[in-house]
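The data below hold one chain only, encoded as structure tokens and taken in the form predicted in complex with the RNA.
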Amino acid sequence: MALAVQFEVNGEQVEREPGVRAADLTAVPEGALAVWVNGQTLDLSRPLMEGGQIQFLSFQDSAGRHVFRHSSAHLLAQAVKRLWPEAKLGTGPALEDGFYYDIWLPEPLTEKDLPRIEEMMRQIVQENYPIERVELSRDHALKIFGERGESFKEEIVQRIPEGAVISAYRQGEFIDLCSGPHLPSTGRIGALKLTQVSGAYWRGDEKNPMMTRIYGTSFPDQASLDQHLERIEEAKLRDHRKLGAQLDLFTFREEAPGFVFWHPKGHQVYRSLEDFSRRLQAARGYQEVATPWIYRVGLWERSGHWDHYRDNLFLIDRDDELQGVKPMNCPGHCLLFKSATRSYRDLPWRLAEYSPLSRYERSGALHGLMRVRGFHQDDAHLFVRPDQIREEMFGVLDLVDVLYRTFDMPYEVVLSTRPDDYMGELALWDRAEAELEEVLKARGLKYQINPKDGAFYGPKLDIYAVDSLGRRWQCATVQLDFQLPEKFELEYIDQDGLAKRPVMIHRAIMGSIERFLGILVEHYAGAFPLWLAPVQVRVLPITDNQHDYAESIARQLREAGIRVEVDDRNQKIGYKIREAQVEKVPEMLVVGGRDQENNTVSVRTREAGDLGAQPVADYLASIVERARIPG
């Protein structure tokens, strides 16, 4: 008789024999796909040998979705094997929003083959096979996959280290080498769609045979799938590269790949973002500086960039000496810190900088504003005493909150802790990590922990903004750094008269302003809020007779700091309105003979349409109030 083990389910303690299945512990909630036990995701039917906290995972949980998509990949493989028995399976993982499977096929596949495969997948869903886990010896696994001609699977089996459990999952006639976990049965995959095919080399190595990679996505029901596909269509329409050209914000040219040409309108938005950031930071005791953008290579050697970041440096070879264009501001700020003897009274010292940064990105990585080679950050470095970490982190998170709230973006926080190859004092790490958690709790923020994912020089917080389409973007990042002050031998004189080492906090809130602007274009579908819009108001005279009146209104608005244009082209009012709407101008002032007589403007907004006539003075007061930069 084995000793009983203790489980905690839904807050209740349950005692059972080892080997019990999660499904036997309690009523399995509807929609449960897998179970989470002691940090591991397992099949619902997996025998549990040790006790612990039990949590059921549904499609709502990212781990649950992962299981769902992973089983969908198996489903895809089974369908392909039925249609092409000579196919050989590679690997088939789950992705964030779907899955793929790499499969070797005797003939290349095209998108036209996808519906046929989907059809077979649906049939297998109908057949509703239970998905069963089997554990195999190495020899047995080699025999099974050898007999089936699965040479890639044999290769994987041979790579599995000695002593590791080798498992496979079986559904109907199909079996796949896999560590799992998986759904209870194929019938759970309610709706699926194969989205694309592409080539991929086995194990990503071009010397290996070319596999066919089939991408797809799947959901518990058709409505969720449709919603997902609509979102993808919507995202395509909002693509910032497309809107950026349509709205005359920016362009790229092949003469300077990875660098942005900002048009007047785009640069206006860019500057509004920068102004907004400056106001927020000035109000929180940051001081803006400007430091050099090209340094002799020795600086980069000292900072560690030469060892860790050399491939991303733009290098200049002059006078037999290498110099590097800065990819980050931190070393410059360290040098600035050293320009005088610092007192404990000077700390925290918060240095902000918006200078251009350059990083060499490989050509395939470039992507509109989201990934460029030349950019700017709302960057700052805080030099703090160890006892100030908590308060400064609190302040940084406050800034994060104000900023994302302004753009109506919820955000998620991930704390990354000490990696195995950490540098510095263990005690400082422990204290810093504990304080970060305390700060997060004090701010009432929900956060995830990525254990051991911090940088070698300090723990970090990554903040993911969620846009209007529900996509997550990593923008803000806050990193504690114990190493750079060491490398630059930074010191301050403490109260006791002794020289001490400060801690550095690297932080950016928008991250790259270029990228953040790209995200905002997609978030707002190009329809910027009034304070950000490059043209805030357009005056539309109905006939040539109102040109002078329109100009006088524009002048008054301009003098009040409003960005205004007059559309004095010889066109009908409907035409001018249509153009202004297409260009997403937030407010239009239609002025005709009646307005001129009564000294009014007929207000039309981008969202609400015609609001009727208003006295000019009233409108002026209202727009000035509403167009103010927040913060």
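Between two forms, the rigid core is the largest collection of C-alphas that superpose within 1.5 Å. Positions refer to the first chain, counted from 1. Worth saying up front: this structure is predicted, and the values here are computed from it rather than measured. What changes on going to the form predicted on its own:
- The rigid-part assignment between the two forms places Asp97 and Gly11 together.
- Each of the two rigid parts keeps its shape between the two forms, while the smaller one turns against the larger by 18°, per C-alpha superposition.
Having gone through the form predicted in complex with the RNA, I am curious about the other one (the form predicted on its own); can you provide its structure?
A single chain, with no partners or molecules, comes next.
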């Protein structure tokens, strides 16, 4: 008889033999899609060989949504194979809001084919096939997919190391090579929609065959799908690339792909974000530094980025010496730490930097401000003693909370664990992951685990901000790193007089400032809050007779630090007001003859409309207070 193992279910300890299913431990909650145990998401029917904490995952959990959408991708592939038996399957991952599948066909599909595929997918949902995991030997996997003519699957099997577990999932007549997990049955997919068709080279290599990539999304019910499709239409209206040009914020040009041309108004918003970040950090003991933009390749080899990040480096080969433009600041901050002897009294040492960074992205992946080649981060590295980890992590999470509450954006936390290409000793990784979990539990934060998605030098917390359309954006990241201090032989002198190794906390709260600004454009639909708006006030003289009075008001506002414009065009006042509304100006001051006589301004706001006349002094005092940068 096998030794029993311990499970924690709903806060209670349960003892069972290895191989028990989660469903046999306790009643499965309604809406459960998969189960999480020991940092791994598994099928509900998967035998549990080791004990641990059991958590059932629903569509409300990011990991549960991933399972739902990945099963939807298999559903798509099965439908295509029924309709076009000669199709050859590539891969079909889940996405944040949907899924896609890359499929080779003799003739590429078009969007006219999508309704036909959708109908077949719904039929398979109605047939409600059980989705069953099977484990295969290498030879058996090659035989199954070879007999089916699935040459791309054969190629994947050939790449799997000898002795590794090979799994596939079967639903009805369909079988697909996959590590899972998946839903219990096809009938769990309540509502679906195929959204577009495009082309993609197999494995992203232009030397390989062109695949047809079919995108879709799915939800447990039709009402949720309808809401999602409405949000998509609203998102099109809020597209930051479109609004960026309309509001004169930024543009992109083919002469510099992946880099941003900031217009005066856009750069003002950018600077306001930086100023906001600087205020928050200065109040929390961060010191700002600047480090070189380009380093000899030897630094990237020492840090480990050469082996793990080489393809993303912009390299410069001059005078027979290879150098790389920095994609991140951490190696430079390690060199700063080594520039002097550090005492335990110097720690924590919190360094912040806003220098330009560059990462190579394929041209097809570039997407406005959301994916660029040149960017800046509100980047920081904290060098701490081991006994300071919890307190400093608490401080970082406090900073996350303040920033996202300022923008009225709820957020979710995901713990990303050791990747396959990790650097360093396993024991240090286990320690770092345990430290992060303890911090999250001590803070009382609900979190999901994303296995194998940590940085190569340490586990991380990814913060997903939720915008006004309900979309999740991965912005902030916090990484606990025991590896780079080892690589760079960083030391401080402890109170016992011995040299000790510090721990590094890598953190960016907004992340890429360019990307965060793009998210905010869409979050606010271009209507920034007063403190962030590029033009905070526009003065609108009714006639030319009020021109000098309007200019005198604008001068007083500028002297008080308010960003102001005067619209002195020879246009009717109604036209000027409409133009200001279209340009998302937060406040308008209409000034006519009576205002000039009484030294008042007639105040209008973007949201509330006409607020009536106010003395200039009163308005000036009010807006200076209301336009103050938070923090």
